[in-house]
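First, one chain by itself: the form predicted on its own, in structure tokens.
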Amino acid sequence: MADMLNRAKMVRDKLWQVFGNNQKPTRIVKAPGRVNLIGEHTDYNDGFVLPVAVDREIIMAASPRDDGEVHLYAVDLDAKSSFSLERIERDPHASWSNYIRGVLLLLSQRGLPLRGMNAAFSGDVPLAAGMSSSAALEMASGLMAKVIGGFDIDMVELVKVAQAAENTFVGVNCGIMDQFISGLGKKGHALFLDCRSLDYDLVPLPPTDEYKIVIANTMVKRGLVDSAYNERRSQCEKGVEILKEYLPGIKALRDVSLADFDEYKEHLPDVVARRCEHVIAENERVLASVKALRAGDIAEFGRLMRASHESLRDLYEVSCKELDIMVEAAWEITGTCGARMTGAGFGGCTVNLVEGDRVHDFVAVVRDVYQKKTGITPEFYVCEAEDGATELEL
């Protein structure tokens, strides 16, 4: 808590610096980054996920102006981007500012009561690592928006808003997961979503002195995630659709019942059958870590997070060789209580339960085998669950 408000204070200062020191008001805000647990690419099937809100975020600091302009300082990049409430286009060159020109594009065709703000951030999400440092950004804009504008807005048709303004303003086909956990989080727990009803459900971790989320980072960029991406969803979207023949009520994988995948699976092309089966099962594992979580069976969610990996690899095939090297030595390590990929995958992170008193041999022993066999070195993030996107006081 200590360092989120002294990097607050920066990011105040920032903007006294860079905008002048009469800023008044001045507000700011924090939305998280995140890791998901377990459900990975179940959220576009209608699925069930089961994300944790982390304690790094992106903190914007902004005070109003009168003009309706929006003027940005981001100052990780030591860059700046204008624009006016009343021409809200994308920026090719600063394409950084296009997430929260969206968002405030999307509030104000919603007929909101937008004001011009001067606002300056920073984050200390890791990039291109899976963490959602985008929706962090998403999230942190919305709520400025809401603080400054002094309108009110349900924080989960905030979370619609920011998805929306990723799909449509930024160009990347996201689902809901990432907006929603940075929105909604809440310290000391996961959050059970259902991406279909967007109904929602918090569970309880274990306390943070007996297990850490550690989070890995190969640092292996993902560079086939979007081609791949659309290849997977058209074919779990063709493995509906030739299901429907025999199950004619099923809107989406999340329909599916392993018994009937087990029933029908022959009519499917050995590929798609695969994707499904991935899709399918992931889900009962997220119903069965609820399960296993709100029991204190961490033994059992670690099986869970290990049959996640081992069906990401083998069947929907989106781990890779630094992802497959990194989860296998933490499963070798005495305190590991779980560790799978987590993410689009061909890249980024791994998420490991751990227990509290390993952490420190968990991190020497993953480092040093993952550095001996790829000659990469690491990159690891100790996490406890925070609280979702809130205004700060200093």
Ligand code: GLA
Given for the second form:
Amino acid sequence: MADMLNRAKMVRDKLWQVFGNNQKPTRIVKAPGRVNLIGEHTDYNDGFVLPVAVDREIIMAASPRDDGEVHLYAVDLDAKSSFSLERIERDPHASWSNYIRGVLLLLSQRGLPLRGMNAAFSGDVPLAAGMSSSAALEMASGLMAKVIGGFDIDMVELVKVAQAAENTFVGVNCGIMDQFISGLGKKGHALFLDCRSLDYDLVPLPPTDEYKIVIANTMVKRGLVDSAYNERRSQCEKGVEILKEYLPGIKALRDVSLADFDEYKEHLPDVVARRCEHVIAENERVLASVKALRAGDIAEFGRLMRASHESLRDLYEVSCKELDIMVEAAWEITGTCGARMTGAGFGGCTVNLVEGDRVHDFVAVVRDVYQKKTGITPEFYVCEAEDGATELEL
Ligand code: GLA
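The form predicted in complex with this ligand is what I need now, so please give it after the form predicted on its own.
Every component of the complex follows; first up is the chain already shown.
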């Protein structure tokens, strides 16, 4: 917390340095990155997810301008980009600004009274690591537009705008999980989300001195993430299209039970059947995980995390050698309750639930095994569940 407030002051001071000391009023917001505990590749199938907003976030400081212009400064990149609210287009030379531009464009298309602003932002969500730094930037921008414009929009609507901006303006066909958890996460809790109805429930996490969430970064980022992601989406849609002939009325894989799937899977092409089986079983694992966590059954939750990884590796085929090495190393260690890949896959991070007093050993052993087997030095982030996007007072 102290660290976050110090960074907020730093961002505010940068705003003043870059745009002048007369920035009044200066408003500050934060929006966190996330880690998904379980429920992978289920969000765009109308399914269930169980993510956590982490204590790593984007912080944005801004003050209004009267000329309808938006002037942005990315502190970490030492880069600027500006545009008029009258004409919001992509900036190919500052692609980081497109997340902000997209959100502002979609808000203005909803007829909301946006105001111009000077804004500076900085973050400690690792980039391109599968911890949703882009969703955090979108949510920070949306919340800042609301605060500076002085208009009303509730958080779930802001989440929908941010996801739509990523889909239509940035051009990534993601589901709603990342923006939702960045907007509505709660300290000490995971968020169980029904991605169809957007109903959600907070699930208390075990005390942080007993169990820690350790995120391990493989430092690997595959180039084909977007195309492989879109391919998985269309394979799921294909599955629904075929299964509809036998199960009229289904709209998404969410509507298919494992029993029905077993009965009709022979009609699906092999690869489509494997993708569908992952999604259908993963939805059940999320429901079982919520039950296990509520009952304090961490061992059962760990077993479900492992089953999720194996399914993502073997059926959905979105893991990679490095992620497998990382989770296999974790599974071997006493004190690891559960470990799996998290996020879209093909690199990025694993999420691990580790007994509090074993974290030090866990990090040392996983680092050593991973380094020996891959030659890559991984990074570790011991995280706590934090609140979602909010305005900060200094
Ligand atoms: C990415 C997407 C999410 C979700 C995950 C996989 O993080 O942005 O919407 O689909 O992949 O679970």
